[in-house]
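This document opens with one chain alone, in structure tokens, the form predicted alone.
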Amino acid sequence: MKIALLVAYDGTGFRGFARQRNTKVRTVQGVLEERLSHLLRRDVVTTGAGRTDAGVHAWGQVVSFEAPVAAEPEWVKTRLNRWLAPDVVVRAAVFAGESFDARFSARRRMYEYAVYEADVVNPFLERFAVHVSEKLDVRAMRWAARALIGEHDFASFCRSGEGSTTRRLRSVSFVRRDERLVIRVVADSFCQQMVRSIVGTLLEVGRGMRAATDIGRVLEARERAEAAPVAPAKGLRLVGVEYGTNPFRIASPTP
């Protein structure tokens, strides 16, 4: 029997989502598998929809795994939350079809990056957003982002050493939410550090450090050195994953 989990986590204290060979390194997948294996009395291997980097958060991560027939999703959810909250929280747990795979069944993934503009650092925002001291030119950032929409080779915005860096970027939007400016990026899939690299480059546009028209040249160059340094991990979170049929019954509003 396959179970799917809708998982939120504060990535501050984790070395990313994916398990690592060094079992002393704390990862989200590592602690989930450790607790699931203890709970179900068998070795459990999970699949995640997105391999978030160290320090990156999630509100809508999806995890799937094979479970004994007798395992009830709500019981699994309750026990995991008793052990792992508040760093990791299972928002929902359901039975999923045998063909369901959190990663390979996903159609699209949505990330949000949060920044806040202020004269001084705000300690109540700093853990999950990045401080900028100047007023950003959001209009220029929005114009620059248009060059990225569609299917392209995103080698300039991906960590070097990966395989194919061709991706289909569906949208980049900018939303004011309380004191934060949230940059929402939606794509079928992402290569490593792609969102943080895009955001880092757009922030340079917003600060007037490069022209909005420069983004197209960066994209065409297919050279990582042409883009800006990656934006800090703490501002990024995986907020949702889209499937052909949503396995979860609850709505997934952004907190």
Given for the second form:
There are 2 protein chains.
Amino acid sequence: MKIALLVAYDGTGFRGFARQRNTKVRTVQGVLEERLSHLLRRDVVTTGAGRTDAGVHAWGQVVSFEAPVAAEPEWVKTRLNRWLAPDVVVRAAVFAGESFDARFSARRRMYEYAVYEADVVNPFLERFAVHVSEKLDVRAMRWAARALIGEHDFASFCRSGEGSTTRRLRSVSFVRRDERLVIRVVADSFCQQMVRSIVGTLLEVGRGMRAATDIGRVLEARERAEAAPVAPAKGLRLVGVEYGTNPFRIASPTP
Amino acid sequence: MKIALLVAYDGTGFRGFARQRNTKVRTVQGVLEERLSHLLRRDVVTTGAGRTDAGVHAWGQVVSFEAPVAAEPEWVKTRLNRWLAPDVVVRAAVFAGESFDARFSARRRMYEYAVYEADVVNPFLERFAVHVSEKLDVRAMRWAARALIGEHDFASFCRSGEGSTTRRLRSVSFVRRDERLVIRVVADSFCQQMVRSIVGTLLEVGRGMRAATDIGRVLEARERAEAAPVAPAKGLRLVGVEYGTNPFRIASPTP
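Now show me the form predicted in complex with a further copy of the same chain; what you just gave was the form predicted alone.
Next comes the full complex, this chain leading.
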């Protein structure tokens, strides 16, 4: 039976989501597979919807695996949480159809990047958001982001050495939530470091270091060096993944 | 010249606010005095408005000390932040009148205690709030809290072995903020563990383990054993201190 897990994690203490075989490196997928294998008494191999980088968090990561028929999702959830919370939390666990695959069945991924504008650092926001000491020009950032919407070759915003860098970006929106400015980015899929490259570049626009009209030129250059350095990992969070049929019965409000 | 600092800190890594002489124990006052002494090239002794316990946080702690005339508050603030942020952050630094004392000039202290009601632990809230797996009966908690308002002997809610345990409690209010329920408690001053004892007892009321009417009896008993165990330190935050004249020119919105 296929089981799907809806997983939240604080990425601070992890070297990213993806397992790294034959190393002692702590990854989210690594601890999940280790605990699942222990629990189900067989080697469990999982698939994740998004391969988040070291230090990146998740609220709605989706992980699927093939389980023995005997394994009840609720029991798996309870046992995993007993071991892994609060760093990694299984928010929901359900049986999914045999053809379900957390990665290949996913239609869209939604990421959020949080920054906060303040005179000094705020100890209560620091862990999951990035401090910006000046006021950002959000209008200019919003304007700049429009050039990125649609299907493009995002080579300028992808870590080099990958295969195809053509992606379909659905939306970039800006929301004020509590004291944070949240930049929400939705795409069918992302290349590595894509959200952080986009956000890094948009932040340069917001700070007045780069013209809003510059973004189109960066995109067309297809040169990683044209975009800004990646924004820090800790501001980024995978908030949700969309499937043709949502395997979970719960909505995904973002905290 | 007297200098007053408005200080925020993440108490997770500290054994409380108060310095502990002749030990290696890390406290907020300890690191502040160590850095101030280094900066001003003389032994600096500080006074704090609230002696928060190990693991308790602050957004608006106030710290005062006598400084050489040469020390500019803004310079002190910048230098301290360079060393201590993001664990400890000086939000503002000003000259205060000679008679100002962060502790003895304080008229009121405001604390906030944060809990969140959810099926499973939330990795993004865990650091500064306490998880409650059931829905709390906030009406009953509000009703129960009314018995505590005014001047009373709070012996049932104070750590034993202290002197007078008579305090004047000004208000207990309940606010929903984001996904958290915030219990805000204001008093002229507090005895040790008072907020956490009150919150621990109110949470038992909210969970239906104790009748709302029971609180008056607990108060009158003047017996620590009558109240509930203290609520965990991490949910508590000193949010602000009130003086006859506010030495800082900035307001204290609570994050």
